[in-house]
Structures are given as C-alpha cells and as structure tokens.
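Starting off, we have a lone chain in the form predicted alone, written out as structure tokens.
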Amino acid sequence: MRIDQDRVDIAVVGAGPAGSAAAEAAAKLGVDVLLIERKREVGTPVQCGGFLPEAGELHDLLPNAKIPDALEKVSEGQTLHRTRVQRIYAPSGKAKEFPVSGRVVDRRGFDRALAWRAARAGARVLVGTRARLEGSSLLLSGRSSGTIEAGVVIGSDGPSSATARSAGMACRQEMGVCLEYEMVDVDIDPDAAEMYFGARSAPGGYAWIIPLGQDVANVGVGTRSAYLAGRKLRDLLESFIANHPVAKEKLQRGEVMAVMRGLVPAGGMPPAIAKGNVLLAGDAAGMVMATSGGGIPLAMVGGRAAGEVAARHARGEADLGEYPSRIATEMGRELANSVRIREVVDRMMRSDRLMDALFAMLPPDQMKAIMRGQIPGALERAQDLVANR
C-alpha cells in the first residue's frame, strides 16, 4: 500500500510502550501523527516480561515524573496477577524481602491496548512497516510504502534501534540478554516476586520468578554477554530450574508452555537522546533501571515527554532541546543511579562470598531503595568492602 501523504508533523518508529505512549501524547495536542511498526502486529512476539509496580510504587520510584494514565490506571482485563512482596535471594540462598505492590500484565494485550489508545487519539498507526531514516525524510517498506518528510521522528525502536543509528546517535554499550519460559504446575508462593543471585544460577545478573497466578509463573535468567563465559543462557536457565537449591523445589514439576527472549540495555542513556529533528524514547534511548532490567515505566515516561515535546515544537511552542532536560529532570537521577550501583555490585558479582556479604550488610528497606534507584549508606561501605579485598 503506498503512503498517499508526503509530510507529517511527528513519525513515531517503533510501537511498543515508548512509541505508542508519545503518538497518544502527541495525537492529544492535535498534530499529524504517524506510528510505524515493523510487526505484524503490536506486541507479538513477547519479548519481556510484564511486571509493573503499581501507581504508588510508581510515584515512589519516579518523584519528579508525569505519569501517563495508561500506566497508572492498567485495566483489569490486561491484569493477569498481582504480587505484595519482592524476596531477594543471596547465592547462599539466604532471603531478605520487602513489601511491593505490583502487577504482572499481558504484554501482548498491554501493548496493543496502548496502541489503540494512540489511534484513538488521532495516530494514523502502520503495521508491518520498516522505516529507515535518511537525513529528514522515512522511506518506508513492507505493508505500505513511500517516502514521508517528517518535522520530529521519535526513534523508539527497541534497544538496537536503526533510527538512533542513522542519526548518529547510537553508541556502543553493554546490552543485557535474557531468556525467560513461562511455566505452569509450579509450586510458588504467588505473593511474591523472586530475585536470585549467584555466580552459577545468573553471573553479572540474577535469575527471576514472578507468579502469573497460583501455580504459573514467568521464569527467567538475565546476564551480559561478558559474563557468560562461552555459556549458553539456556543451560543457565535450566540449570537454576533444576539444580538451585531454593528454587528447583519450586520449579521441579513446571512444564514450559512459553519461550520468550530480549536484549536489555545495561548502560543507562547515551550521550545525546536528542540530535537534530531526531528525540529517542523507551529503550533506544537506553531508559532502563540497571538494577534490575525494568524498563516498561520509564519507556513510557520517556514516550511521554517526547510525544509532548515534539508537538510543542510542531505548533511552534518549544524547542526540541528541552526533550533532554525534561527527561533529567523527570528521570535523570534514578537512572544515573542505578547505573552507579550496578558498577558497585558489578565488582562483587564475581564472588559469591562478597555478595553474601553485600546481602548481609543491607537491611530490606535499603534493599528496596537500591531497587529504586536510590543509594543508601550500606552501599557506600560496600565500595570499602570491595577496595579492600
């Protein structure tokens, strides 16, 4: 199908959480809106899992940020299961937990929901469509084609986004990788998200339960290539499914009915998130908590922020350059944070008697905090800890 129209105010690339919540913020201020989405269909495959804090939790963790309504008020229908407690596990198996309110949502319906809600507002919304950014113009192939001249492209294309690359933007860092199965017959306690760590289940990162309901959960493992040793992130998985001392009591009986897998970014944000007529958003744009790989608020936060601020600028109100500061302000902190703490417990990933010892040290609210972006005091002596081994 070709593209009958030849310019648009704002082209959104990429239709997950980032990009259908600045197409619905830029939709609402009344300008051209053009959403661009390779797949076939929004949010399959999943790639990720679905946990959310809820809309308390979510002001604690982003003080300063405007939180869309899609991801304050989730419906119940995209609802699978709510939790009450986060328990972290050490590579001892000792566990610490703290109270978190959180729900686990159906990505493929959470995600196509978000969309409908940018259409709904006025996007004109492309399925299984590439986009590839040549200075301003978006030559587009697949279901349609055409070439559209676009006044801001927001680049939210996932954390390998070509429109980061094509404007420059792009940098080398670190990704994460995961593998998650979702399992069901599993004998879990269904009010709590599981965090475990060690050097066999999850080198460099931490292997996960978060319940689905009373006997399903996603399973996961997340790590970085470098810590992967010329190991395959299946044999992690499985080997923590069947042999960690904790969690195969749990998982013994499982049966996988679901296989997902996704690149994390693990870096925190690249240098410039804005270049030119170009604003990153979601992943691309590298806005993900490096303490624990979530990124679905502040994707949508991002997304946000960029919807917003590219139709200012389209109805000539605003400048383009008040994309970065607005993120800083709204997110800037908890991100550089978490960056700086995953650097600390990096060190100490390595050993798991130094991360027994870190476990030791923080009690659960400092562990929460740690969660949030926040850095307390037993992680600063943790730094002496690693200094003077």
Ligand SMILES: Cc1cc2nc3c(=O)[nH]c(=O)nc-3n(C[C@H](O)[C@H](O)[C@H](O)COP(=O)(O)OP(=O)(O)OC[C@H]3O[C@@H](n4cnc5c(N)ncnc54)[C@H](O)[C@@H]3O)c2cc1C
Contents of the next structure:
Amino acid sequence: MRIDQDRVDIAVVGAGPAGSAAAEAAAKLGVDVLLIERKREVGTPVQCGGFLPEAGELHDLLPNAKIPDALEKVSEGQTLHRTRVQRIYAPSGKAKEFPVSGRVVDRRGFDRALAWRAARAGARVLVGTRARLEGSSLLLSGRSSGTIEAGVVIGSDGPSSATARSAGMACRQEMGVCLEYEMVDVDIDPDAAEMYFGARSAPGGYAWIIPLGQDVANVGVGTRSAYLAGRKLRDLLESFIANHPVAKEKLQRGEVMAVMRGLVPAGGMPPAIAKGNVLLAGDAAGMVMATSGGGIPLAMVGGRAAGEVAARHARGEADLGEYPSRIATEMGRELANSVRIREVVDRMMRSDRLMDALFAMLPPDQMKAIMRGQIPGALERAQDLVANR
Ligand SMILES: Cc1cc2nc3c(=O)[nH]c(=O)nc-3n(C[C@H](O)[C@H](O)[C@H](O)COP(=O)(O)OP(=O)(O)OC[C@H]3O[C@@H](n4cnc5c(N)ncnc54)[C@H](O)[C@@H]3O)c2cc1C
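Now show the form predicted in complex with this ligand, given that the preceding structure was the form predicted alone.
Time for the whole complex; same chain goes first.
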C-alpha cells in the first residue's frame, strides 16, 4: 500500500517506548505525526525483562525528569506482578537487599498500549513498515511504501539504530548482549528482583531473576561480547540455572516457556543526539542506566522530550538544539554517573575476590544509590583501592 502523503511535520521511526512516547507528546501539541514500526505487531516479539520501578522510585531515580503519564500510571491490565525488594548476590553467594517497589509489566501489552495512546492523540501509525533515512527523506518499505519528507525525524529505532547511522550520529558503543528465558515452575522469592554477579555466570555483567508471578520468572544473563571470550551466552545462562550455588535451588526444576535475546547499549549517550532535523531517543540514543541495563523509563522520558521539542519546532516555537539541553537537564547527570560507576565496577569485575570486597564495603543503602546512578563515598574509596593495586 503506497502512502498517500508526501510530507509530514514529524516522522517517528520505531514504536517502542521511546517512539510511542514521542509520537503521543508531539501529536498532543497538534502537529502532524507519523509513527512507523517495522514489526507487524507492536511489542512482539518481546525482548525485555519488563521490570519497572514504581512511580515514587522513578522520581528518586530521575528527580529532574518530566515523567510521562503512561509511565507514572501503568494500568493494572499491563501489570503482571509486583516486587518489594531488590536483592544483589556477590560472587561468594552472599546477598544484600534494599527496598525497591517495582512492577513487572507485560511488555507486549505495555508497548501496544503506548502506541494506542499515540494513535488516540492523533498520530498516524504504520505497522509492518520499515523506514530508512536517506538524506532528508524517509524511504518506506513493507506493508506501506513510498517516500516521505519530514520536518523532523525522531530516530527511536532501538539499540542498532539505522537512523543514527544514516544521520551520522552513531558511535562505536559498548553493547550489552542479553539472553533471557521465561521459566515456569520455579521456586523463587516472588517479592524480590534479584541480580547475581560472578565471573562464572556473568563475566562483565550479571544474571537476573525477575518474578512474573509466584512460580514464574524471567531469568537472564547480560554481558558484553568482549567478556564472553569464546563462550556462548546460552552456555552461561544454562550454567547459571543448573550450577549457580544459590540460583540452581530456585531454577533447576523450571521449564523454559520462551527465549528472548537482545542488545542493550552500555556506554551512555553518543556525543550527538540531535543533528540537522534528526533527534535520537531511547536505546538509539544510549539512554539506558549502565548500572542495571534498565532503559524503559529513560526511553519514555527521552521520547517525550523529543516529541515535545519537535512539535514546538514544527510550530515555529523552538530550536531543535533545545532537545540535547533538555535531556542534559532531565537525566544527563544520572546517565553519566551510571557509566562512570559501570567503569569502576568493570575494574572490580576482573576478579570475584575484588567484587566480594566491594560488596562487603557497601551497605544496602549505598548499593541502592549506585543502582540509581548516584556515587556514594564507598564507591570513590573502592575506586582508589583498585587504582592503587
Ligand atoms: C533481554 C533484555 C531485557 C531487558 N529488561 C529490561 C527491564 O527489565 N527493564 C527495563 O527498563 N529495560 C529492560 N531492557 C531494556 C529495554 O528493553 C530498552 O531499553 C527499551 O525497550 C528501549 O526502548 P526504545 O523504544 O528505545 O527501543 P525498542 O524497545 O528497541 O524499540 C525500537 C523499535 O524500533 C523498531 N524499528 C527498528 N528499526 C526500524 C526501522 N528501520 N523502521 C521502523 N521501525 C524500526 C523496532 O522494531 C522496535 O519496535 C531489556 C533489554 C533486553 C535486551
């Protein structure tokens, strides 16, 4: 089907959380918005753990951000489960925990609901359609085809963003590689989202158990290619499930119901997230907490900011240069800190003994601060310790 228009105020490439938040925000300001998604069904297949901090936690996590409504008030229909604590296991198997109110969303339903919000706000949505940026035009192929000029293009096309590459904003970025199983009949603590560190299960990253119910969980491992040293992610995850001294008791009787894999940007934002008439948002712009790999909230905050600035630009009220400044104000410090923390922890992860020492030094409240991209004194001291070795 050929598209029946050749110009649009704003074209948004990718209907993940960033793109749908951008399209909704822009459409609400009364401009002409096209949201283009290459998948035939928004949100499917799922490539995510679905863990979201509750609204109160989000305000602590990103105190300067304008949190979109859709993130603040996630509907019960999209909520699969709630957790109360975050528990972190050192390589030694010792655990520390701190309170975090979290909810686990059904990503398929969540992403669809976000795209519905964009459509209801007035955005036109093209599914099953791939967009390729060429010069100032977008070439569409798939279910819809044709060429379209856009006043502003928002590249929210995920971690391998082709829009970022075409616009000359992609940089060599450290990528997390993740593999996750949905498992049923597991003997987990349904109140706790758990992270497991240790070179055997997750060199250069961590393994996780995110409960989806009393005996159902997303179980995954994430690391970076450089740390795999010839090993396969699948072997790491299988070994975590079968051999980790603590996790095997919870998981080894479980059955795998779904397999998900994907990339997570791990190095923060590229030097530019706006160039010419192109803005990048979400994973395409490296908006992920490098300490946890959590990207949904930041994608939505970034998407909303991109949509609002783009719409005000289309109405002649704003310069696109406002976008990077707004991102810097809303979450620049937290993103930069999370990358800095990850670099310190990377040095610690060279040895399980160092990780155990760091773990012993950090009281639970400081661990929570670290996960939120804050740098407590103990981490500074740990950094000195490693630097002096
Ligand atoms: C295994 C795994 C587990 C994770 N768990 C969590 C978690 O528990 N909590 C959390 O907060 N984060 C988690 N994340 C990270 C989170 O999924 C991302 O940060 C988030 O999805 C980013 O949203 P986005 O909109 O930027 O990108 P995406 O969700 O990747 O959406 C991008 C969209 O663009 C579309 N697209 C790409 N190219 C084109 C094109 N050329 N034309 C049209 N459409 C295109 C894609 O199909 C996709 O729908 C996880 C990631 C992985 C891989």
